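A single chain comes next, written as C-alpha cells; it is the form predicted alone.
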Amino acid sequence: MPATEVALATSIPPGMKRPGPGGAEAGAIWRQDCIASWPAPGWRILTVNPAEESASLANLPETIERRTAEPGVAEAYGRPGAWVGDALRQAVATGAPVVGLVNADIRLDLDATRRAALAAEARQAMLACNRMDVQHAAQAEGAAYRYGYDLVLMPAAMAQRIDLTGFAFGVPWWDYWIVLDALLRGLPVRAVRCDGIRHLAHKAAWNQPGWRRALRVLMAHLAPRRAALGALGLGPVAEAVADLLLAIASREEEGYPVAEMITVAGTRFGLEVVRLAEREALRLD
C-alpha cells in the first residue's frame, strides 16, 4: 500500500440534491461520483460528521475514514455540520507531508499525472484551487468559478499556523479566510486553475444570516492584524472596504442599511482577496 502523500478532509453530508438534465434529480448520483473519485493511490480521504450524522453514513466505502465532529455548528449557523479547522486538524493527524480541504460536491477527475503535479507544488505552498461548473455529470467543459477555492491543498506544517476557528463546512468565507490567513503570515499562496476540479452547478444553498455571521469571525480574525492587512499592497480602495467591515460587521442589529452595507462591502472585499490570491497562479492542464 503507498504511504500516505496527501490527507484530504472533507463533511460528506447524508444526502445532496442537485438539478440534472431536463429537472431530473441528479443529487444522488452526483454524490457517489464525487466520493468515488477523491481516493488514489497515496491520497487518504477523512470525513468528518457530527455523531447525529453517523447511522446515515454507514454504507460510505472503506476508502473513506470517518470522523466525529467537534459539536456547535448546528448553534452556531442552524445546520448541522463540522468546523473546517477541525477538519483539517484531523488531516494533519495523520502525518501526511501535504493536507487539505475538499467541499463535498467536488468531483475530482484527476489523473494520476495531475495527483502528483498537485501533491508536488502543495509541499511548497497552499494551493487554493478553484473550480469547473458543468450542467451535468458528463459535460467536459463548463466555466472556470474563479470566486471561491473548493480545494485547498498546504504542507502539513503550513496547516498547523492556520487559525480557522469559527468556520463551517457549507458556509461562505472560510476559503477566502484560509488564503487571507497565510498571506497576512507570509506563507506562500497560488491560486490554481483545474478543469479536473469539477462542480455540478446548483442554486447557492447559503442564506443571507449565514454569510455575514461566516463574515463577522472573518472580521474578528483580521481585526487585531489590520496592520498586516496593509503590508500586502491592497491599494486604497480595498483597505477602505476592509476599515468599514471592521467597524460595522458585527453592528447589524443598529438598522438599516447596515445590513445591506456588510453584504455589498464583503461582497467586494472577498473580490479583493481573490486578487491577492492570483498574484501567483498556476494553471494545471
The other form holds:
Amino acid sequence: MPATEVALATSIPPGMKRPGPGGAEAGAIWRQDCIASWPAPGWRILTVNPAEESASLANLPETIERRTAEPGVAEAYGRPGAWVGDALRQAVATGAPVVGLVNADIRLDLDATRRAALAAEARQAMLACNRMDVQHAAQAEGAAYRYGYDLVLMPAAMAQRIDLTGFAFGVPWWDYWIVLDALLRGLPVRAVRCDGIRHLAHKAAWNQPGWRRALRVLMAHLAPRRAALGALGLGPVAEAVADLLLAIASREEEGYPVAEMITVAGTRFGLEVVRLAEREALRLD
Amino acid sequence: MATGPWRRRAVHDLVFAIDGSGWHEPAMRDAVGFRWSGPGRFSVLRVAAPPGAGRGEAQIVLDPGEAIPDVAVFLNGQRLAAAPRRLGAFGVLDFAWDAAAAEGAGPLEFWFLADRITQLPAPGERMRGVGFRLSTLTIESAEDGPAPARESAALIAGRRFLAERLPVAAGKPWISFRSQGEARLLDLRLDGARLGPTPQPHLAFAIQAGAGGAELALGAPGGGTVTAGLTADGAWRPGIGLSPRDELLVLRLVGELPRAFGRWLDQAMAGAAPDAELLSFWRRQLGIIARAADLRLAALLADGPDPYAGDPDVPFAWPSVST
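What does the same protein look like in the form predicted together with the partner chain, given that the last one was the form predicted alone?
Expanding to the full complex; the earlier chain stays at the top.
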C-alpha cells in the first residue's frame, strides 16, 4: 500500500434519491457506486457525519474512514450534516500532502494516470473540478457543468489557510467561496474539466431562500476583505455587484425587491467567480 | 505549466461582454447563460487565443427534443468541419484548425452561419429573429504552447516604434463586391483613416483577386493612386512612387484590412442574408494580402532604408503620377 498522497473528505448521506431511466429510483445504486469509486492506492477517503447518522452508515466499506462531525449544522440549516471546514480539517489531519473535498453524489471514473495527474497538479494549486452530468449511470458522455465545483483538491498547506466557517455540505456557495478565498489570498486556482468526474443529473436540491442564506455567509466572509477583491481585476460591474450584495445580502427583510435583487446580483456574482476561476482553465484528458 | 494529459483551455462565456456581432443580449435559463444568435444568420465572435493549431468547442443550449441546429463555422474566413454531438441539454460543435488558419496578428475571428432564422418573441418586446443559443466557445491549443518569449523588451520596443513612427488607422470601412469575368473585385472605402500624421478623410481600395494573385489600387480624392500586387505564390509586388517611409505606412494599412473587414461585418451583417462563400473568399484573400504586406514590412524594416531616418511628422505624400 503506497503512502497516502491524497486525503479526500466528504459527508455520505444515509440515503440518496436520484431519478433513473424510466423514472425508476436509482439513488441507492448511484450512492453505492460513488462510494466504491473514491478509494484507490494512495487515496484515503473520510466521511464526516453527525453522530445521529452513524447507525445508518454502519454498512460502509472499510475503505471509507468515518469521522464524527462537529455540531451545529442542524441548528443552522434545519437538517443534520457536516461543516465543510470541519471535513477539510479532518483531511489535513491525515498528514497527506494533498487534501480535498468531494460531494457525495460524485462518481470518480478516474484511472491511475488521471489520479496521478490530479494529485501532482494539486501539489501546486487548488484544482476546482467541474462535474459531467449524466442522465443515467451507464451514459458515456455528458455535458460539463461549469457553474459548480464538486471535487476540489489542493495542497494541505493551502487548505490550512482557507476559512470555510459557516458552510455545510449540501448548501450552495461553499464551492464558490473556497475558490474565491484562495484567489483573495493570492493562491493559485485552476478550473478543471475532467469527464471522469460524474454526476447523475437531478433537480436542484436547494431553494431560493436557502441559496440566499448561504450567500449571506459568503458575503460575511467577503466583507472584511473587500479591498482584496479589487486587486483581482474583476472590472467595475463585478465590483459594483459585490458592493451591492455586501450592502443588501443581510437586509432581505427591508422589503420589495431586495430578495429579487439579491437573486439577480448573486447570480451575476457567481458567474464572476466562475470567470475568475477559468482564467486558469485546464482539461484533463 | 500543465503537461502530460493536461490541456490549457480558454473559456469564452457569452453572458459576458463579447467582441463580435450578430448576437442578442445575454440570457439565463436553468442557471445556464447564453446568447441567441441573430437577428440575421451571420454572427461573429473574436477571441484571444494562443497561436498555432487548435481545437474549439461551441456549446449550444437546446430545448428538450430539439435537434442540434445546422451551424457552419468559419475561422478567419476558412470553413471548418464542425462535428455536432448532443450532450443532455446541450449540443456541442467540435472543430479544429491548423496553424495556417490561425495565422496573422490579432484575435481569432469565428463566424457562425445559422441555417435558418426563427421569429420568436423577445421577453417583453416584439418579435425578433433568432438562430441558435450559444453558451460558450472554448478554445484549446492542439499542441503544447510555445515557451515564453525571451525577447519581450524587443517586442515592446517594436510595438512602440510602429505606434509612434508608423501610425495608421483604417477608419470606418464600407465594402461592395463586384465580379468581372472570372475575377472578383472588392471596393473598400475607408472613412476617417490616417496614414502617419496625415488624416485621410476618404481612402479607396480596389482589390482584384484570383488564382493568379491580387492587384491592389489605393487612392484618395485629389491625391494620386498607389498600385501594388501579390504574385501567384503570395509574395508582395510593390508599386513605385512612394517614399520609403510612406511605403511602410501603406504596408501597415494593408495589414489592417482583415480587421477593417471584420468591423464592416459587424455593422453590415446585422439581419442580413449573407453570401457565406463570398465573405469567406474575401476574408481569406485579405488575410493573404495582409500577411504578404506584413512580410514586406518586416523585410524593409530589417534590410531597407534606415527606418529612423527622416521626420515622422512629414505628411504622407501621394505620388504625383499614377504608378
